[in-house]
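What follows is one chain in C-alpha cells, specifically the form predicted on its own.
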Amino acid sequence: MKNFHVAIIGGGVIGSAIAWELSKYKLDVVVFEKGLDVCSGTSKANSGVIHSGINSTPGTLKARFCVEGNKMFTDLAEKLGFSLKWTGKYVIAKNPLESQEIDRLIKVGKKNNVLGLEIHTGAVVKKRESNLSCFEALWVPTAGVILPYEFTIVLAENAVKNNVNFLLETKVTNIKKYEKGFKIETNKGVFSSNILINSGGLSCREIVSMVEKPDFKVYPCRGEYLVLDKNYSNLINSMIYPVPPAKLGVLGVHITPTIEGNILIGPSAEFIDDPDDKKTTLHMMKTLLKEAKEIIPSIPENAIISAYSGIRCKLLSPQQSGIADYRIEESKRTPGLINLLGIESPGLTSAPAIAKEVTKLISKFYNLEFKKDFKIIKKQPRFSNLKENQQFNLIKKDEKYGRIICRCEQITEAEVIKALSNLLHARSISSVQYRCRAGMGRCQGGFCTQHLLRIMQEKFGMKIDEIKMKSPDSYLFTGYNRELKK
C-alpha cells in the first residue's frame, strides 16, 4: 500500500489543475479518477468560455477566482500549447427595461476591477454582429474561449510528465482518517495519504460523507447544448449572450463561437434528481433553438449537427435560487481533508487561480520545495494547420501522416496513434475525439469510427469487445455474430 504525499480524488479540470500546480515540487501525489479519462464528467460538458468576472458578486470566491484565473489563460496557452482565443463578448439587452440589467453589470464588473468594459448602441453592435439586432449592449473585452477537454488534457498530461500518478476507471469506494492521514479504499486497491483533496464536482458530497457528516447539499442541475456545424460560423464573431434570467442561478442560453469553428447553443438549465442523468432531449432542443433564433433569426434549423448535455454542481435548491459561492476549505473536523464543494461555472475560468490557492493549504503542512528537473511538454498543431512544406516533412518521416483517417476533420492515421499513445494511458474512443477530434466532424464519426478501431486493434492490441466509447460501462460491442448465433 502505498502512501502518497497528497491524494486527489477527480481529475476534472480542477483536480487536474491542482495536480499540475504540485507537480513543480518535490511531492508524492496521486489522483483518483472513476473516468475512462480525465475531464469526462462536468468539466468537458461545457462552453469553453473564459469569464471576464462580470457575473460574480464582488468579494466572493467566485469572483477572486475568475478575474485571477482570467489573467492567468494568456502565459498558460503560450507556455502549454492549449487552443485560446479572446473572442469578446456582447451582453445584449433587446429594450430598455432589460438595458437596467446591463447597468448592473457593468457595476459589478468595475468593482471586480475587470478591465474594458463599454456599453455599446445597438448600431455599434449591427456593425460588428451583423446578424444581431438588439437595444444597446454591453462589451466586454476579456471574454474568450477555450476548448475544456483539451486545457484539462494538458494539464493532466503535464502532471504525469512530472510524476503524478493518474490512477483512471478507479472509484473511491471508502475513507477512513488516521492520526498521520487517511486510508483510501478503491475499487483497484487500497492507497494510504497524508492530504486528502476533494475533487470530486458532484460526487463531492459522497466523498465528504464517507469521512464525516456533510453540512451541505448538492443539487444536480442539467444544462443541454446544441452544436452547429462549421459552415455557419460566420453568423457571429463574438459570443453573444441575454441578460441573466432572474431565477435559477444561471446566465441563460447564449450562442458560442469555438475554437473548432462550430457554434454552441445552450446551455439549458433543469434541475434533475440523478446526477448521471446525461440524456439530450427533443423538448429541450426545439427550446434551445427557438431562444437562439430570437437573438439571431437567420440561424437554420439544419445547421445542427450534435447535442450533448452536462450537469452543474449547485450548492442551492431551485426553490432557494440564486448562486453559491465556491466553498474551498480545509475540514474543521478532519484535519488534512480540503474540500472544494459548488465548483461551477465560472470553475473552467477558475481553475488555475483555485490550484494555487489549494496549494497554498497544502504548504501549511509542508515546506514545499521546486524541483530542478520540471518539465513541460507543449501541445502541438494539428497536421492539417501546418504549412505545406510542413506536411511534406513529417509525410516523409511518417508515411501513416500521409493516410487521412477522419475526413470531416483531416486527421491522419499518425495523430490517431498519436492520440491513443497519451501518457495517461486512456483507450477509448473519446479519448481519440478529445485528442485529435478524430470523429468530432460533420458526420459525427460516420466515416472514421470504422479506420479508429482499426488503429485501436491493428496498433495496440485491444480486443473489439473491450473497446468503450466514453464511460467505463459504455461497450461498442458485445462480441462477434457468429460467436454470438452460437
Second form
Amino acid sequence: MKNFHVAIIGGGVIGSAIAWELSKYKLDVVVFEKGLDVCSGTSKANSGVIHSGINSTPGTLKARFCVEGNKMFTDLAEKLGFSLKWTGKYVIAKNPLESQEIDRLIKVGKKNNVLGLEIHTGAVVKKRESNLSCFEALWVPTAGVILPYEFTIVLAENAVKNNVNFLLETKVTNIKKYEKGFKIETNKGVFSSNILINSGGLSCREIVSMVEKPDFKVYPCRGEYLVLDKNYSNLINSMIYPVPPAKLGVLGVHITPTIEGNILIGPSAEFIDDPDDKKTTLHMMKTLLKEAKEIIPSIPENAIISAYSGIRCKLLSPQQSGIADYRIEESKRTPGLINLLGIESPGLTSAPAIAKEVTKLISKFYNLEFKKDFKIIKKQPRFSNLKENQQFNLIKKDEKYGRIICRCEQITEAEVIKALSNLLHARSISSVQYRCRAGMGRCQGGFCTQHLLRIMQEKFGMKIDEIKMKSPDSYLFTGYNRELKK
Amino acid sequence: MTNENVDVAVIGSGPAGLAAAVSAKENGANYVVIIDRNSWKGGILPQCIHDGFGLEETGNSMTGPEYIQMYIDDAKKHNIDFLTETMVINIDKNKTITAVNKNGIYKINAESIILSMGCREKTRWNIMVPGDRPSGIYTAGVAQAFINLYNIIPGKNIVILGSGDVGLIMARRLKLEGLNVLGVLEILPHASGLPRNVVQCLDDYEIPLYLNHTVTHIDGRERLESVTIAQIDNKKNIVKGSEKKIKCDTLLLSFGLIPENELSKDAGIKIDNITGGPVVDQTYETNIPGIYACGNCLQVYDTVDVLSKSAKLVGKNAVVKLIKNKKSIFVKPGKNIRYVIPQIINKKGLINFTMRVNKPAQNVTLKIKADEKEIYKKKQRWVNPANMIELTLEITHEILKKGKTLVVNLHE
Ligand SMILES: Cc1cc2nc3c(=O)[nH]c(=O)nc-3n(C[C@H](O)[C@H](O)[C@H](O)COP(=O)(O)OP(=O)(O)OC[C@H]3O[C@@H](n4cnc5c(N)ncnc54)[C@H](O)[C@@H]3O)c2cc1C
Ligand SMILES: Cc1cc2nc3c(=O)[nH]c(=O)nc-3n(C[C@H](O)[C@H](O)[C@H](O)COP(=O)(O)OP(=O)(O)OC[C@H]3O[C@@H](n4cnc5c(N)ncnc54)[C@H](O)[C@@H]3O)c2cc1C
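If the one shown is the form predicted on its own, what is the structure of the form predicted together with the partner chain?
To see the whole picture, the full complex is given below, headed by that same chain.
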C-alpha cells in the first residue's frame, strides 16, 4: 500500500485548486472523487461569478479569500487558458429606499478594499444597459464570469500533469486515524496518507464524522437556475443584481451573462433536507422568470434551453440567519486532518486563495520544495473562436478539425477526441460537454450525441451500454436492438 | 481556402433541398450544389422507415429511404454536385456561403441560395418539465435515429410525452420491437399529430392516449426511474388527486418541431415569430434578394409530399428570376387562423396559399378579404391545427394595386 503525503477528499473546485497548488511541490498527493469526473458536485452548478467582495462581512474569511482570490484570476486565466470575462456588475436600486442598501454595500466594499465602486444614476445605467430601468445602481467593475467546470477541470488536469493522482469513481467510505496518519477506505481499496484534506463540499460533515464527532451541522440550501438561448445574449452587457434580500445570506435572483453568450437567471434559495436533491421545480422556474422580468421586462418566456440547480453548503439554519463564515482549519482533536467546512459562495472565487492558505497549513508539516520540472498545460482556444486562416491551418494539420459535429456550438470532431483523451480518463457524455461544449447548446445534444457515440465506440473502444451521461448509473442505452450478423 | 461560383447553392439535402435542386436544374440552372453536414443524403428521411411517403405525389406508398432515393437518383441524373460532411457556418448578404469540411474552408458565391435546413425538435426545457435531470430522456426523433440508423435501444419501459407525429410513429415503432410502451400523454384536449397517425400508430396497437394529461415531475438522480403524470383542466391547472407515479426508464418527448434558422437569422433574414421560418413573398424569396426558403425550415409541413411539391416551385423561382413589381400587399392571419404563407405578395397571378387554424372546429367558413372586399369563401366540414389548409387563388392586378392587406378569417 502506497503512502501519500497528502490525501484530498473531493474533486470539486476546492479540492482541485488545492491539488494544483500542491502539485508545484515535491509531495505525493492523491485525490479521491466519487463522481465519474471532477466537478461533479456544487462546483458545476452555480453562477460562475468571480465576486468582488462587496457582499462579505469585513474581517471574515469569506471577505479575505474572496478579495484575494479575485485578484488572482487575471493571471491564472492567462497562464492556464480558461475563459474569463470581467463583465462588471450592477446592483440596482428600484427606489430611494433600496438606495440605502447600496450605501451599505459601498461601505462593506470599501472596508474590503474593493476598488472602482461607483454610483450611476438611472439615466447613466440606461445608456449602458438599454433594457434596464432603475432609480440608481452600484457599478462594480471588478466582478467577472468564468465557466466553473472549465476552471475546475483545468486545475485538476494540470495537477495530474504534475503527478497528482486523481482517483475517480472512488468513494471514501471510512477513515481510521493511526499515529502517523490516516487509513482511508474506499470502494477501490484502502489508501494511507499523513495528511488528510476534507474538501468534500456538502459531504464535509459526513467525512468529519468518520474520524471524530462533528461540532457543526450542514443545512443544504438549493438554488435553481434557468439558461436562456444565446440568441438573447444582447439583452444585457454586465451582470444585473437586485439589492440582496434581507435574509438567508444569499444575493437574490440575478441575471448573469455567461462566457458562452447564454444568460443565467437565478438562483432561488430554498432550504431542503436532502443534500443530493438537485431537482428543478415548476414553481421555482416560474418564480425565477417572474423575478427576472421585474428587473428586465423584455426577457422572453420561450427562450429557455436548460434548467439546473446547485446546493449551498450552509452551516447555519435559516432561523440562525443562514450566514456563517468558512471554517478552514486543522482539527484540534485530530492532528493532520484539515477541514474545509461551509464553503458556500463565494467559494469559486475564493478557491485559488484558499488553496494557498491550505498549502501554508501543510508547510507546517513539511519543508515544501518546488518541483523543477513543474509544467503548465494551457487550454487552447476553441476552433469556432479562431480566425479563418488559423482554422484553415488546423484542418490542414488534422482533417478532423474540418468535421463540425455539434451544430449549435460548432464544435469539431478533433475537439471531441481531445476532450475524450483527457488526462483524468473521464469519459462520460458530460465529461465531453464540460471540456469542449459539444451538446450544451440549444438542441441539448439532439444532433451531436450520435457523433459522440460513434467516436466513443470507434476511437475509444467503449461499448454502447458502458456509455454514461454523468454518473455511474446514468447509462444511456440498454443495448443493441438486433444482434449484428457476423 | 476554396472559392467557387455557382448558380444555385442549396443548404440541406433533405427532401426539400433535393426537390428544389432538381427543379432548379430542370429550369435551366447550370451549376447547382447541395451542401449537407451529414455523411448521407436525404436529411431526416433515411431514419423514417415507416411507409406512407409519396402517396400523394406518385400514388405509391413508400418508406422514407425509398422515397428519398427517388430524389437522390434524380439529382445524380441531373449532375447536381454534393458536398457532404460539410457544415455551412455563415451566409452573408452578398450571397457568399462559408462552409467547412475536412478539406478546408469553402467560400461559395451563389446567384441564388435556397435555404432547406429542415427543423429540430423542441426539448424538455422548451416546455419546462420539472424534476431531476437523469439519463433516459430523449426527444422522439433522436430515439428514432438511434433505433433506425444505429440499431440502439434507448430503454425498455417507455412513456411518451406529447402527441406530435414523430412521437406517435415512435410509439408504434417501439412496440413493434417488443418494448413496453406505457402510453402517450397530451396536455391538449386533442392530439397534435395527424388523426390518421393516432389511428394507425396508437389505436391499432392498443397504446393508450391520455388527453388532458402531462408529466408533472421527473424522478431519478442517475437514470430515469419514474414520472408523475396528472390530469390537466381547461385552465391548465392540475386536477387535484389525479397525480400518479408511473415507473419507467425512458421518456420520449414529442413537443413538435422548430424550423432551423440560425444561419438565416445571422444573415439578417426576417423571421416570422409564429412559423419560426423566414418571411417570404409568393416566390418564397426572403427579404434578402436571391435567398429563398423551403421545406421544414420555412414552416413545418404535414407531409413530405406537399413539402416537396412546394420546394420544386422554389427551385424554379430561384432560377427564373422574377422581376419584382414595386407594389406589394401583406397577408395576415385573422380570426381563428394561426398563420398564412406567403406573408407578402408582390406579383399578380395564381398564388398557392398554405395556412393553419388555431383549434379544431366543424362546419366553418374560410373567407379571404382584400381590404374590405371578400375575394374567397369556402365552407369546410372540419378543420384541425394538425392539418394544413392549402388553396390556390388568383390575385389580380386590381387587388395588388388597390389593396394593402389580405386577411384570412375562419367563421364559425
Ligand atoms: C446556487 C449557488 C450559486 C453559487 N454561485 C457562486 C458564484 O457565483 N461565485 C462563487 O464564487 N461561488 C458561488 N457558489 C459557491 C461555489 O459554487 C462553491 O463554494 C464551490 O463550488 C464549493 O466547491 P467544493 O469543492 O467545496 O464543493 P463540491 O464542488 O461539491 O466538491 C465536493 C466534491 O467532493 C466529492 N465527494 C463528496 N464526498 C465524497 C466521498 N465520500 N468520497 C469521494 N468524493 C466525495 C463530491 O462528489 C464533489 O465532487 C455558488 C453556490 C451555489 C450552490
Ligand atoms: C428528429 C426528427 C425526426 C423526424 N421524423 C419524422 C418522421 O418520422 N416522419 C415524417 O414524416 N417526418 C419526420 N420529421 C419531419 C422532417 O423534418 C420532414 O419529414 C422532412 O425530412 C423535412 O424535410 P427538409 O428537407 O425540410 O428537412 P431535413 O430532412 O431535415 O433536411 C435538412 C438537411 O439540412 C442539413 N443542414 C441543416 N443545416 C445545415 C448547415 N448549416 N450546413 C449543412 N447542412 C445543413 C441537415 O443535415 C439535413 O440533412 C422529423 C424531423 C426531425 C427533426
